Amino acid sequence: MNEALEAVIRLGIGAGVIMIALWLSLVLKGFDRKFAAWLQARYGPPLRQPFWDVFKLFQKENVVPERAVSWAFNGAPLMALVGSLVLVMFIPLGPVGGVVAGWMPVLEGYGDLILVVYLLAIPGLMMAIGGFASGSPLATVGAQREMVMMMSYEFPLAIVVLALAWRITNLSRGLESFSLKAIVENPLWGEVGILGIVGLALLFGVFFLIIPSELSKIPFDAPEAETEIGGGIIAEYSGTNLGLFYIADAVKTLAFLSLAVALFVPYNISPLLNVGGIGAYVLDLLFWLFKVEVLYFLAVTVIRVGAARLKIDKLSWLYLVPLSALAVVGSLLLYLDTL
């Protein structure tokens, strides 16, 4: 009975996390559009515009091209959303430690960081499959670009994750490697020397530059490129299917930014202000939201407004050479800090 009750409670918590993630991801998208308008000296849409967009898309007809592989074309958006929602189950959406010591995701366990890296690829992979399945030459070009981008930015991302996991296990505390909980509960900034701090700064810089490409935002939006290939990878999508892709993108954005906060700045502000009780949790939650929004603004909004689209060949070269080299240098500095 206890196990059954625990399963029901965990299921309820999971459903609650999904609802919060869906709502919060669309709110963040609204802030992104509002801040982008502010940077361009425009009024911009209201914060609730993403909710209206989703509602409108769900009311429109779901058109499937005649040449499309219908089961893959219709299944890709759903799987993209499922992959994004499963992803948020493994990433802490909120403050870590403090009043709610041990605050962690609904799902966790040994090696969950590796699983998170794989789950991050599912929405992009599903978009590529949907593009190939549509039968459109423009969507096929976009899908090919998506695959090239994924092969490019996954390499430096893997180096960053490997470096953090290795350094955590090197703390000699019996911590599990590739455990997101171990990394979150043992911030490395206070565990390393000068060389280690420089190495961590480089790794954070690499992760920061991966954010817009992982989310396919300008200047890394070559797979869609509305002015070049008419929407590319989603050129043939409409109605509910397009709405599912829209929500999946928003949820993945929230998850990836939350992962960046958890890996590099999992700190609370209540201890600094000497606040306790429920007020500490509320304050830390607001501080977590602030960190996520600041990262969103700097890594997505500002770059999207101030940069033009890069060619696909420049994208692959940028990640496979300079960023990978920076990640390797950061990893080497972390190693030298242990000598």
Given for the second form:
Amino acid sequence: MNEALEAVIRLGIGAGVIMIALWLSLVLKGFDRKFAAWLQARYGPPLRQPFWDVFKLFQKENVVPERAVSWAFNGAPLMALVGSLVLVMFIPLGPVGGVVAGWMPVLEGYGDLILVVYLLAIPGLMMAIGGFASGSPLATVGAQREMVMMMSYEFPLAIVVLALAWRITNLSRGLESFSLKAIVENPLWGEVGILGIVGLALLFGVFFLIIPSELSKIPFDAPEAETEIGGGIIAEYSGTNLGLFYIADAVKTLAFLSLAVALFVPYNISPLLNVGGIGAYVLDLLFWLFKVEVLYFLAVTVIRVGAARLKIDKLSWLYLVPLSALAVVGSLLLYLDTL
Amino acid sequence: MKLTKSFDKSLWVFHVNAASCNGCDIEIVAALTPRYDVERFGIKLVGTPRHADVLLVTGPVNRQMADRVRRVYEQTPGPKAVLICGNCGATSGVYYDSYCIEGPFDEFIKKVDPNAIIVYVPGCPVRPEAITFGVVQAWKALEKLRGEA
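Could you give the coordinates for the form predicted in complex with its partner chain, as opposed to the form predicted on its own above?
Zooming out: every chain and molecule, the one shown earlier first.
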């Protein structure tokens, strides 16, 4: 009976988290567009613009091309959104540890980092399936590029995650190696020596460069490449389906940035300022939002405004060779630090 | 079709160059630059007609382009508006009565869809302010559509 009650409570919290994640991710997208405009000396759209975009897309006609495989074409956007929302259930959306020890992801304990890495692939995979199902050459080109890109950036991402998980086990405090909870509650920066700090910084750098490509943002937007293959993967999508992809992209952005914050900067500000009680909750939440937005700004907005699109072969090489090598060096330094 | 207000706060535009001389096209790019910045009204250029709410057509539509423009118009999901930029699309301009011209474009598009919402932006080439004004007229046309429903 207790288990049933717990399941109901988790369902309720989960529904709340979904609503908050949907709202917050669209707001962050609004900030992204505003800041990008400011960087280009433009005034930029209002912060509510992503909401208007989504509402408009839901009012448009939903075209399914004659040559498309309609069940896969219509199913892919929905599954992409479901994938990103499930992801949000496993990643702490908010400050963790310290005063607010209770703020853990809804499905904490039901999945670990390995599951998160697999779930991260789902929205991209669904976009590729939708692209292949569109029956349009542009979408097929985009889908193939998406697959190539996923194969490229998953490799350094896996190395980074493995290195962190290994180091957490090596603390020999009986922590579960791939548990996100263990990682956010024991920030590694304070646990390692100087070599380890250099190694962690390298891993953080690699993860930082994986962010824009995982989210298919310029200069890593070869699968969409609006000016080249007219939207690529989503070229044939319109109306509701396009709106679902739009939201899925926003939610995945929020989830991935929260993951980056949880893995590398899970610090709270309230202990530093000696604030307690309800003030600490508010302060830590604001600080967490600040961290996410700073990361969004640096890893997505600035890079997207400042760089031109990379060709898919160069992009793949960048992740498979130099960044993977950097990740390996970082892991080696982490290892050497323990000797 | 009931449209809400969010529709005209986010108009995505697909640019069709139907045998234009490139004069109007340059002015369209000018409308996106920091000086005019139409993105502050939620207007965005998109890469495929499937994403578009407004088809921005420049040029007089010659025979080669006629079938393509018709297909692009049919590929655009409704509700949609057509924004004809420049004198060529509205009246055929200097190409009037030429053997290779299928336009004027409004007559051509009315053959395809008699209920098409068409907004004219005159000028040779059009000014960026005029394009922005034209989009406002497109809002009004779409608002009428909202009133009818």
